[in-house]
Amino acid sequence: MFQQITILGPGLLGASLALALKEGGLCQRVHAWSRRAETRAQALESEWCDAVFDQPKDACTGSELVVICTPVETIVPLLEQVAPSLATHTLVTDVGSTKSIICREARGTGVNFIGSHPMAGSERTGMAHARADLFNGAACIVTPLDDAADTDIARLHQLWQAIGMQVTTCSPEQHDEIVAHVSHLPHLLASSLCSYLASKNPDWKPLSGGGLRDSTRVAAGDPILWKQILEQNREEVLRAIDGFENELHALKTNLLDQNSSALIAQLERGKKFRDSL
């Protein structure tokens, strides 16, 4: 699909994408850049990497595809930095967890940018945890603006589908509403529960079962990265919190009123949704 691609920020997602593309025979060369010297050295020793650069603009020269895999606050500044080194046909995308701010601000850089959000990964971060099958069967949301070329949208769809993803397209605003509910809110709930339990007797922890570990796994994510995500998607996250507070209040009311039928209905609705995932 590509002779040469560039990964800016080869962490878990970036390195996994490069691995998947190389193992699938979907690109010939992979260039990489990272802000940290130790990450650049690690990338250079990796089987998926053909060249590493000290400057992001140098890493992008000659690439047909550039994928920005850095924290959300740095995506647009990186776009502005590499813009002069990009060819007119170069397609740029990202893997950020928010889209509205990024896509709107990217328009002002003059770069041929279309947002992507592969809904893959884990609470673990870093290149050491990269694997080629990370994206298999996962969802990917592509978020073009109205003036994006159909051919470029199709190229992105083909890219993510080629590594096993289920691709859908929506506006950046629709994306942010969706992920506020299905990704950002679950993280907040897991983190809040862990924060609350941290104030309780530490001797309780060994007595917990798999349910607590399963339901709070995502709370192990990097707090600094999640702070950026939550602030960029602040309005939609606040709306999602409001909706969940209503649901939790209804459950509390049913317990207070000893309304067994309503309580069972809530629990059954939750089970039905979970069974359908």
The other form holds:
Protein chains: 2
Amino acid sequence: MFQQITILGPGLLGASLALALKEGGLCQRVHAWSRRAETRAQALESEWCDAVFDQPKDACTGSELVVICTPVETIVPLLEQVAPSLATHTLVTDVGSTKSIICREARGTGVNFIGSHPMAGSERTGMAHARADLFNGAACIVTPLDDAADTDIARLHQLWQAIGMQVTTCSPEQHDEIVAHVSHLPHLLASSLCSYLASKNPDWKPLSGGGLRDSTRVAAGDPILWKQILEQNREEVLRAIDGFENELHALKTNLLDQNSSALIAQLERGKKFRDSL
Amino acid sequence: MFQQITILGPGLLGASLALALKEGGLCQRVHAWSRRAETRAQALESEWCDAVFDQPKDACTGSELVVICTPVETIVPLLEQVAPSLATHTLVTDVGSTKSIICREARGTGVNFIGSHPMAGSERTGMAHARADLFNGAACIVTPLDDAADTDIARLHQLWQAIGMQVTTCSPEQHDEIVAHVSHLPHLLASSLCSYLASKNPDWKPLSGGGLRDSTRVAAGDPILWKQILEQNREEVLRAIDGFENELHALKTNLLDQNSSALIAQLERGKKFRDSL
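Given the form predicted on its own, state the structure of the form predicted together with a further copy of the same chain.
Full complex below, order starting with the chain above.
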């Protein structure tokens, strides 16, 4: 599938992708760059990595595909840095959780960039937790702009499908609306619930059950990464919060007014949706 | 430990309790009553059950301990029904998720009642899912009123500890404040998130990941049971919603005002709490 690819920022996602491609015989060589010398050394000792570089542009030389796996705020700055050293046919993608700002700004760099969002991951970040089956069965959204070449879109589809993902295409704006609801909203609710409970009596903690643990698991995610994601998807996230606030307000009103039938209807709507996931 | 106990309403919790007591050699005989003939027949075929009865009061005759395992709204009505047939030394408890209303109204029946809330369970309800280890390692709150006998409180502690639970004692009011926050609030947030997302494009569903599934698992609970729980704990639940709404509003304001440091601080407070669970 590929002679040589480059992973910029090999953490859990980048290293897992390289591992999956190598194990599947889909890629001959993997070049990697990381900002930290320690991570570069760790990469070089990993089975998926053939060479590491001190400079991101050097890591990209000669690669048919470059995958940027850094936090969302650093994707475009990196793209600007490597742009001059890319061959015109080189396809660049990323694994960021937001797409509108990244894809819009990427266009300005002149690079042949199409955004991707493989929706796999874990609270356990870092290269050390990489596994070849991380992406298997999960969804991936590819977000080409209007002027993207069909052949490049098809290549990206093949890439993610080859490692077991269910690939969907939509615009960066549609992507951001969707993830604001199905990913960012659940995250910030879990996080807000935890920060609220942190203000309460710590003796309550041992009295919480599996329900609280499950429903707040995502709140263990990295605060810096999540701050970047929420800020990059600010408009859609604010809209999703507003919609949720209305729903919660309706529940509160039903409870206040002792409107049992409306309360049951709301709980039933929730259960039906959950059962359908 | 007990010669004979009675389980009124043997669903997941009641049948699991009887199973755990029998397997641990802690109880000689288990009597059971269920409203539905089908459930009574199913109980009679179960290894934990020695006899079933058509009338709740008949099931209680001769038992040292009666455990009411029905939905919260029917606990006190059942207590009133069986009161005349109980021996004065018979200890009665329940497994309800709310305590203030139940314990206050139970006092009026003259029965020797002390509330319990074993915080174990599953979205998979019903006798068929009963298992002896359901309670193992989970928390249990015992909620005696001021006039409860120390020996009875001690007997209840022994009961729940014998099947592996971590037992805490507090007042019914304290209990309701605690569970409003660590159980009912997480539940209604998950349910509201799901009922909100049910109003969105169904095509988004396959694009949701493990995060949404985990954080909404509890929303699959029975709507009728949860409506009863929320209504019985109305005041405390409304207070918990208010507190959460303030926290969510603060996050929204931080995002609107682009106050990154405050946003990070909030996400960090949430992560720290979650990591400590």
